[in-house]
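Taking the form predicted on its own, here's one chain by itself in structure tokens.
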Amino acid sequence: MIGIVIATHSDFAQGLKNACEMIAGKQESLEAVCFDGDEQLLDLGERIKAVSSGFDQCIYVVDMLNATPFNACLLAIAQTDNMIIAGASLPLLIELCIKRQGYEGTAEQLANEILESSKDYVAIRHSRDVFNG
């Protein structure tokens, strides 16, 4: 099974993990790494690398592109075929957890599938669209 590491600012990663497991059930090979702002980039990268060391393949889910958790994950994926998805959200994480069950492709293929479908997670609605009037 492809492992998942959620790495975010503050305790957002743990909150996403908790909410995902509330909806999709207890998940194996799902780790949360919270960045509190005081940790050095290299130390955070080593911590992220350590929690994912048991995974043959891993997808890292981060909150923001090019921010510290993203850069720390870049350090963790050096010399691997693992992938990072930026823009963490609960729907994205739930879909990722469900699709990886029995998935026979690579982490890169799964990450690309999730990226393609993620455009369905964000929508704009107006009350007139919901209540017709």
The other form holds:
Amino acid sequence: MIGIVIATHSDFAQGLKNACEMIAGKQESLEAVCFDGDEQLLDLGERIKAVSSGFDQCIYVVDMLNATPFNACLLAIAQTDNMIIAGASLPLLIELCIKRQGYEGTAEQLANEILESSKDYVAIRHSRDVFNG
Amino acid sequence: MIKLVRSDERLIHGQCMQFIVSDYSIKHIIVVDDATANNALLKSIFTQAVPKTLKADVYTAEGAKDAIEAAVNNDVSTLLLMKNPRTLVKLLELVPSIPKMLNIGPQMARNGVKLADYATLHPEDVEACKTLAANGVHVYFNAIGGQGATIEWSSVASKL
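With the form predicted on its own in hand, show me what the form predicted together with its partner chain looks like.
In what comes next, the whole complex appears, and the chain from above leads the way.
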């Protein structure tokens, strides 16, 4: 199964993992790496590399593009053929966890599928549209 | 033209950089950090981390002189970025025409001196700030460059 590493600022990654498991059930090969501010980029990169070392294929999920957890993931995957999804959210992680079960494509194909559906994750619903229609 | 001189331990990263680039209309970033300049992997991470409309270069302190002088004298809005205030002390010796300002952003020295929520300075950087202020450099703390709360060095220096 494709492994997932979530890396974020503060304990968002662990919280996201907890919330995801509440909905999608206990997950294997799902690691949370929390960056608490005073860790060096190179050290964080090593920590991310270590938790993903057992995964055959891996998708990295970070909270923000170009921020420190993202840069650390880049360091971790520098010598590999791999990718990072930026913009971690609960629907994104749940979709990843559900779709990777028995997935027959590559991690890259799965990541691209998730990117496509993630465009619907952020939405506005106004009360007047819901109740006064 | 150097629009902002900033010290940020994490250099180019995330939303901070987006705010600064848009507030100061930055088109060029000069990063001065020996460790990053000497590590090809780190160098490519930081130079790719900027929007396509922007150019970022990474230099060692010794190697930055020409690029900084050019930036002082041209019309390109430039951000001069380093990890800590110590680097600016060194740079001012090499290029005295650098604008006399220093915005201190995130600094997370272990066992350092906490001067703002996001800024805990290494004791050597506290000394560097004293030197800079004594030489007429406007030193201030602001997590994201210009917007939001600013703390003046002069207001914390009296408590040290």
